[in-house]
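What follows is a single chain, given as structure tokens, in the form predicted on its own.
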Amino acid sequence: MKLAMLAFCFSFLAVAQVPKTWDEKQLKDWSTPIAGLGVRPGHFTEEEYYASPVDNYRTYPVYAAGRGPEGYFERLKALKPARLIEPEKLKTRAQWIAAGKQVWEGFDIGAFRMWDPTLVEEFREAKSKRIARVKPYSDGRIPGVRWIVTEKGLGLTAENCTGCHVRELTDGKFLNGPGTDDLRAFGMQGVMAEAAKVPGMSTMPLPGDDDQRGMWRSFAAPWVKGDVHEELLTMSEADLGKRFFSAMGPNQTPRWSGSIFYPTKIPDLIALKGQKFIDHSGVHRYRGTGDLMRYAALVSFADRSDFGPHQMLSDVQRKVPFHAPDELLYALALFVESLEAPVNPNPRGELSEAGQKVFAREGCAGCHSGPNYTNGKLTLASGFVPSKEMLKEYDILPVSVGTDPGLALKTRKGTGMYKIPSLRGLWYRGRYMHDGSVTTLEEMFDANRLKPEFVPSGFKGLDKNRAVPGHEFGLKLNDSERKALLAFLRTL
């Protein structure tokens, strides 16, 4: 008994020693390098970071006409701002997750919060053509959008989590952590900035820019010889749109610093398991939960934007607006953590045994080892060739698998390299290759991607014929062999 009470009592030490997000020790060499530059991104102080105010806002659903509980809105009108996380009360580990998991429902875009009485009032009645349009969860929810209470009254704010790594499934339940598989949560953020008149379409609203300059802002990557994201500062609002929407579909999505030329898939989060960086090209590593609340903290309200000299904000843009407090981004970060795969449908057989001979065989292992099928290694981009420095630091299989490098060498994502992705959950992502060109293993296998009339049925851009390059393991391998190896990982 005392044993199990002293074990108790060092777990609860464990979790509640909160680690500092914005810890300038951890931050010095937590990003990667960028291609091009061999700097690392620049980061707000320890002590701007903590300057700014705390923000630490409840959220309430949105609900389309006639879905909401009785009398819904009137209590909405009459609740005093109440805070998000109350981590006093948390005193062991599943407390803190649970917590995680209200942070991870309830966290909002702070830069998409309005409090215009009209819009209010539109989303109250929900029944405006644009509004109507975006078809709610089958719990009555709106996707995407929630309304938040402050010291300025009610207002309506955007998901943040859940904007992106939320599927709901057939039987009406939810997945957390994968790319969400459909557009609604995006389309109602898109209502909210058209209704806002947001410039640029990009993930944060910038004061003092016009649409080209915006989307400029959001992606532009100066230091590369020939920048293509230079053409949007000159580009008419109809090609932005084109543009921006051609990256734009199930489980993707342009996002701040990456690119609308060079989009990639939302990453799967209980892929993180096993992994040692974070997001497709290593921009940053994981070396435990404290890097995590660094990341959300970093893409939901600290991204300071400088590379090198090239700082992409103004000097107006480039401050931190607030933060969150660490016991909210530690709470985040341990429901993450323990986010779990879906019970697999796909059972072992003697197809699946065959094709675990294959995996074997053809030296799948070399990359794709461990419980979690990754050695959580980085991987080269065509082209790039590694100092003897960042051998020596960095984790990384220095040999090239010959996957398209634009997002690796063209962008702000760049380091270069890419993160060898785990095959654990392949059979429920839907997506496949950094940037979700093709969406199923039988496509991802087919030799047919590597010619360049091939028509991926996943990201294509702009045009409809393009060739999918790169991981050409296992497209030599004859039908049997391949339908084996597919029964395989699908079991994984």
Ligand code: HEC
The other form holds:
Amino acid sequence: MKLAMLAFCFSFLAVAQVPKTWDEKQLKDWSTPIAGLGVRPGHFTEEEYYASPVDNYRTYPVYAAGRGPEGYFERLKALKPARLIEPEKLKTRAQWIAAGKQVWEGFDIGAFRMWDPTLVEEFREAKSKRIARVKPYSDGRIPGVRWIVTEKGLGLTAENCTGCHVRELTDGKFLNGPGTDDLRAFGMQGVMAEAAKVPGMSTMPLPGDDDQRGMWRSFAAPWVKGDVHEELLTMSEADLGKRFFSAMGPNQTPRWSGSIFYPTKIPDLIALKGQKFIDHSGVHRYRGTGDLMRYAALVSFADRSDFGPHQMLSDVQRKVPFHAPDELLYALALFVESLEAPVNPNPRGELSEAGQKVFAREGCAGCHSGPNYTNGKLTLASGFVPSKEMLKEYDILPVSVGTDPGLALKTRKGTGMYKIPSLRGLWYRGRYMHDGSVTTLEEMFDANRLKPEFVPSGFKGLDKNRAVPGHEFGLKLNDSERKALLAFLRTL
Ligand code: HEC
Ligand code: HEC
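What does the same protein look like in the form predicted in complex with the ligand, given that the last one was the form predicted on its own?
The complete assembly is shown below, putting the previous chain first.
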């Protein structure tokens, strides 16, 4: 009895200690230095962060025409602002995680909030052509958008984490963690921006910018010699659109500070287990829950976007508009860390056992080791030579697997390195390689992908064909060995 009490108190203490999100001490060496610049990206100070207003609003689903509950809109109109998180009600770890799920579902991207009455009217009935174009989820919700009630009244806003890291399964259930495998959420956010005539087709609406400047601010890396993103400033609207959409697709989207020339797949957040770094190029350390809170704050409202002497935002844009309570981000991070993979339907058997032997023989476990099939280390992008200090300070395996070095060397997420991904959940992931250039394991382990005439099923830019270089492990297997290896990989 006494022991049980102790254990209870201990677990309560452990969860009640909410880490500080914007903690100068933690931020100091959180980010990895940028290759070619030799410095870490700048960040807002702790003071700037906490001086901004606290933002904590519940949001509500938007329904397709005729799919919402009876009298839904009238009830919404009558609502007063409510808090997305009410930390004083949370006692146990399970309650914190449940609150984190609500945050996950209700957290919005503040920059997208709009109160324009014509827009509200358009979404209220959801009958306009451009809304009807997007297929609702099977529960009737329109992907990508949410209603929000603040002191300004009822407005529209954009889904945050759930816009990209949720997948609707064929049975109408939702799987939280992996990349969305369709573009419905992005489609709706595009509709919002179009309807409200938000300038700056970009990864964020940026007041005061035209589309070209918005794209440039999203992606340019001015210290890179011959930075390809300079082209964005003079591209026609049509060419910008073509480029942008070439970098998007199921499980794939460029992010702020990433690139539409060197995009990223949407990683599976369930596969964060066993990782020591965040983002494909290891842009930040992952030392514990506090780092996930920092990441969620960074991508949602607190990215200063200074890189040495290069300031990517205008003076007006470069500020923390508001910040979420630490408790909100803590609950969200606990929820993300609690995500579990769905039950694996692929049977283990003779074939997968043979594959396991191939995995061992081919040395895959030199990098993909341990219970999560990753040692969590960073590898070098082709052409990157880390300094002695970097080698000492960072968990680096000083070899290169030779995949496309663009993201790691020519973008603001360019640390010069790629992390070793976990192989758990490969069977449902849907895209492989940091840039999502291949969409099946068959393609990943097909030696033909090294040839320039190869036609990748994933990212290929504006070209019809393109070699998908690097990671040549397992490319020389015979057919039956390859079959066995893939059968094994699908059981993880
Ligand atoms: C517009 C789509 C989009 C939204 C919205 C989004 N993400 Fe992501 N997320 C991505 C992409 C793409 C990456 C990969 C970026 C990279 O590697 O450079 C990523 C990376 C991550 C990572 C690193 C994973 C890893 O394996 O290294 C975490 C953690 C994460 N997101 C959590 C979140 C959370 C929490 C939210 C909500 C606050 C969120 N994301 C919102 C698309 C999105
Ligand atoms: C030297 C370290 C190393 C070895 C050995 C290695 N890998 Fe990898 N693996 C990596 C790195 C690094 C990546 C990410 C590369 C990128 O995205 O640019 C990766 C990516 C992958 C991916 C794609 C995962 C995803 O979600 O994109 C698979 C699948 C994979 N490896 C399987 C294997 C198998 C099977 C073997 C053995 C035949 C193997 N690896 C050997 C380092 C290694």
